[in-house]
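Okay, so here's just one chain, in structure tokens, the form predicted alone.
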Amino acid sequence: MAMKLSERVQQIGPSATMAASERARQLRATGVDVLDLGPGQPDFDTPEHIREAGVRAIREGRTRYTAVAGIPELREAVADLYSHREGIIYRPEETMITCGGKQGLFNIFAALLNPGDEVIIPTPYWVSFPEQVKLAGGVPVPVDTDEADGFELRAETILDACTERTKVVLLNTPSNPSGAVIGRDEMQDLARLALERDFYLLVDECYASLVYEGSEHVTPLVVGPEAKDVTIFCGSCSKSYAMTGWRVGYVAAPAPLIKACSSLQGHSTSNAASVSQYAALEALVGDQTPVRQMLTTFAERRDAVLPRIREISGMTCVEPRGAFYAFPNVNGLLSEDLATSADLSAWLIDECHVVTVPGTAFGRDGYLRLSYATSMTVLEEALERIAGACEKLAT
């Protein structure tokens, strides 16, 4: 008997950067010799510290559930975070700990949306963010950034695109995949847009630690508290503190919010992992040197890999202002035979075993995200390899 899944299932996809990984995996199982990309972590191990927490935690015993929306003292660890970054004050009633950054996205679309509400999401955008909207049964509205502005949102674009049904806009600053920041005037603009239109800005912090030297990562509340009602912040301690593994997101948003949240995690997932938990707690309290070093490391290889990504034939790339991705613009490889990023994607896989994540996947096709969160000698024969096969397609 056919199975019979669920319209809302059959309209999502599969995630591109976890295919891409995959293809890496299958080709390595045969033998080949394959440099990746594609990842969306960082390289290093988690901080010795933050795993020392996780450690005494479970020798401590702290392996029960705990409250559905996270242990009393990271809750207010985050309303710290927050009241001290912001200026504004959060109370530990206005977070919730989530089984990642994901988790927390999805649990904020699921207790906000109904069927038709509209969610803006500038491309190029991050790749779960539309399939999670549609999955609440929201509709999401993508509005492209400009790459001759290095893909910064600006608040005309919005304005643009908004309409009566429009719910939510999506804010990833800093941006996966572009590295692109929103800068200070710009987020102005967007939060009294906000206030005078009455949507809700989601701001996805992910990379909000990942701002390189000239740049500042800033909130919708740079207008003052009026927009501390219309403001949701999603954050994760997996790619700051190198914790992908480890799956502690946070939200901080109005009390109400939560309180649903909180709810809806408790009939789903319930608790992020305890030992986890406690790990995070000591990440975000704890020794933050870990941080600036890694920082410091991905800028250093950003300089390193983005004046070689440039001299490839074909390409052109914005300088990314935080994160770890360089989005460079491979329209002039595209032709009759590799159509599309996609196509060009899975090309350089099989011509020189390298993979990278296509643009497609992140809603603007003719481009490619290359992840620098590897060492330097992976990047510099991923891209030795890069250009010589792209030497081909110009011949």
Ligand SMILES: Cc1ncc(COP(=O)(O)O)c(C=O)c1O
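Note that the structure is a prediction, hence the values are computed from the model and not measured. Numbering follows the first chain given and starts at 1. Definition used throughout: the rigid core is the maximal C-alpha set that superposes within 1.5 Å between two forms. First, how it differs from the form predicted in complex with the ligand.
Positional change of A24 between these two forms reaches 2 Å or more at the C-alpha, relative to the superposed core.
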Given for the second form:
Amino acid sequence: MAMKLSERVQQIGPSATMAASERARQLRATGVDVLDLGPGQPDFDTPEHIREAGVRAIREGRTRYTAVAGIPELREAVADLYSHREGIIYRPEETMITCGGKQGLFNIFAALLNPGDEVIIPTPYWVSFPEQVKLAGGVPVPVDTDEADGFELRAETILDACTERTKVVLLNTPSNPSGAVIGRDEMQDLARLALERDFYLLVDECYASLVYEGSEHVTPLVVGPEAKDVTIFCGSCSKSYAMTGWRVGYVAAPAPLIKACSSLQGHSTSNAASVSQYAALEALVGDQTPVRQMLTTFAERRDAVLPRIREISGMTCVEPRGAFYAFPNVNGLLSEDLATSADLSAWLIDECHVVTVPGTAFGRDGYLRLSYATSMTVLEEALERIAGACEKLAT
Ligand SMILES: Cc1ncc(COP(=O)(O)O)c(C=O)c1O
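What about the form predicted in complex with the ligand, after the form predicted alone?
First the chain shown before, then all remaining chains and molecules of the complex.
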């Protein structure tokens, strides 16, 4: 008998990355040496001092419910982080702690969107953005950024897509999957547009600490304190501190939104795990050397893999300015048999046992996402295999 699922969940699809992972798992089970360029998480361990803070919290018995919006020390640390970085006071009541950036975003959409409200989402986008918007009753409006611009979002693109129903514009900088970073001039224009047209700028800055030399992390507050009312920050400890499994994210936004998100969270998960919050506190206020070291390693890998990707016949690739993904254009490799990047990605698993994520998962067919959050040894071998396989397609 067919399960009577809600219309709400029937609108959302399973993660497109799951098919590739499943195929890789099957191959691995038969003893095949599969190389994985799919991961969306750092390959480093959580830094020692942060793990120790988690252990200490367990030993000290900090294992009960905390306030829904987070332990006061951590909210204060988040408020300090924003006050210091933006040069504008953020109070603890303007922050909250969530179970990863994912829950922060989920709370925000659920708290803001009425049926039919539009959320403009630049493509290529992170897979969960449109699905979360739909779950909250909103309408995702994808708009394409231009590869020739390095996928940097232009304010003009938003102006063209704006309607009376536009409630939120999503800014993911640096971007997963393109690595694009929104520059100062564009950010100024976007902030002015938000003020003029009365929509919110939701800044997903989960990769804020991973911006490479030559680029900078700029936020809408660059135009001044007046942008604070229309800016919603969603951050995370996952990527910056290699803490994906701890599940700690945070939101900084006007107090009424934080209050609404806290009520929502109070009826769903309640607080982020208590022990994780103490670890996150150490992450934010403790030694930042590991963050710099990870950035240096990712930059070295990017510099090593980019020329190799560009040498592969049929591929071109813009330079990622942040995060840890390359997003090569693979249109030159598509054909009648391999019509989409999803077909190509599946073919690469079978042909040379390398896992990639197809651009179709990010709203842009014709691209692959290659994560370099893995060792140079794996990266070199994987790219060699891909290059060999693509030679066959080119001939
Ligand atoms: C752009 C972006 N936002 C948010 C998240 C959520 O991460 P987490 O829930 O682990 O903080 C991710 C994770 O991949 C991401 O890539």
